[in-house]
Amino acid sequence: MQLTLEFGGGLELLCESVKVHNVNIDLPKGADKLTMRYLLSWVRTDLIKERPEMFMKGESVRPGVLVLVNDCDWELTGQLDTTLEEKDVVVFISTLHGG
């Protein structure tokens, strides 16, 4: 699945300083959909370059870290369980080092 995942507001410095990345990303083993959750732990795995702890607590993002899919708070379309299609934007701005 193709999707375009941008960094914003310090957190570009985790990926390389690279704001955009458009990534294709195979759906898990067994799943007919891919979601948030499945999103965030493959960018920890294969996008963040160095500390992870600084974009995600647990399996989700840290506070402080706004998520927006297709310009829409990811709050309000249901978070870790957001189900993302092909050619969706998702961008992480932190709200924490001037986002």
Contents of the next structure:
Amino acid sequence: MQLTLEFGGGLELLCESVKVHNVNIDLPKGADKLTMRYLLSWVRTDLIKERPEMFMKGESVRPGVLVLVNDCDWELTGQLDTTLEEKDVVVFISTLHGG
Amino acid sequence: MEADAKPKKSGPRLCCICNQRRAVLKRPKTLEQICRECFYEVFEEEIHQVIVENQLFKPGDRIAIGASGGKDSTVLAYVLSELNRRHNYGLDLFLLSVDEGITGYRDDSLETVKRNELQYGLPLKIVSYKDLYGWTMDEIVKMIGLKNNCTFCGVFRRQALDRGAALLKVDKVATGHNADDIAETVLLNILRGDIARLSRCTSITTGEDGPIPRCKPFKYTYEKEIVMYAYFKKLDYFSTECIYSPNAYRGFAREFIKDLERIRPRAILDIITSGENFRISTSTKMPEQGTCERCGYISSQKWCKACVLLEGLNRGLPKLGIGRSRGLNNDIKKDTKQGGGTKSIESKQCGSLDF
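Right, and the form predicted together with its partner chain of this protein, after the form predicted on its own?
So here's everything in the complex, that chain up top.
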């Protein structure tokens, strides 16, 4: 599945200062859909190069990291249970950096 | 079912204010689901109400916006210039930045402020540690290492903003401190037993007895909404952690607040309310406000903190003024052959924020 992932608010520093990543993700074995839960674990193991604890806490994002799926707050789409579709755009923004 | 044909995320959740457009944001303050247009409106309107109700500004005021290039001050500069136009506040707005002299951090963020100057048409004044104190943070860190550098930076920044404000001849400085920052500071002051700061850190306007008062128009504005606003409006801000900033204690408080917010977003406003309603017992000894004998800046001690720190740097004794400082002011007194007992407790330094 092709997705566009964007990192902002300082999170881009965790992936070699690249803000926009066009990625192709295989569905997990036996699954017919891709959830945010799976995407996060994929990002953690396959995309982030350093300090994953700045991005994740437990199986979700660290509190203070905002997530938007197609420019919509993921708190409205079901957070970890949000299902993703082809060409979706997922944005992660840290609110934890400087004022 | 037709409803099933649409994926959940683009489903028919409508804005609970206009009932027409798709909701894109859940407000932490109210848990309302609202669309982008209604969000802009309530976000700006609430800040306008805070400004009006608390009489933060008077017509004709010259106001400096403390601008770091980060999200809060960038949104503040944008929203204040917008509201000033829309509601005819009659304010002369300026951007005021402090250049601490941190290569790879402040030089980059100042580039953002310089772009903001053009984007919002607000005149920019930059004051530097090098000019004011003769030292850049890079030079200070080279001398003292990475242990207490945030103390130097915090103390120097506070004065630098005041001195910049005096140069601009402004009536007030507006800073971008948001609700999350203030809740965090309430907790920190409790954790440090800093009663003097606890009693004033929730005030929306501070320093009215001093040379230049400060105000916090974002006192009730959630960080989440500030960042969402900046994102949707595509505002140009800088977001890199200071290369020298460990400030671990504040970091823990921050993380704790964010954990609470996830469980119960109102917690942030409730902590602020608690802070506002503390009553300090009359038997609590509070620092007496005076002026620094050396530079004339407000100080509860003979010398202000910046002068003590600077003296340490210039004499090659950078530990001077670090930690409990009662003895250190005494030390200076002996040095300068000026007697007199220390009259009051001194509050502890508070990292990099200006409360």
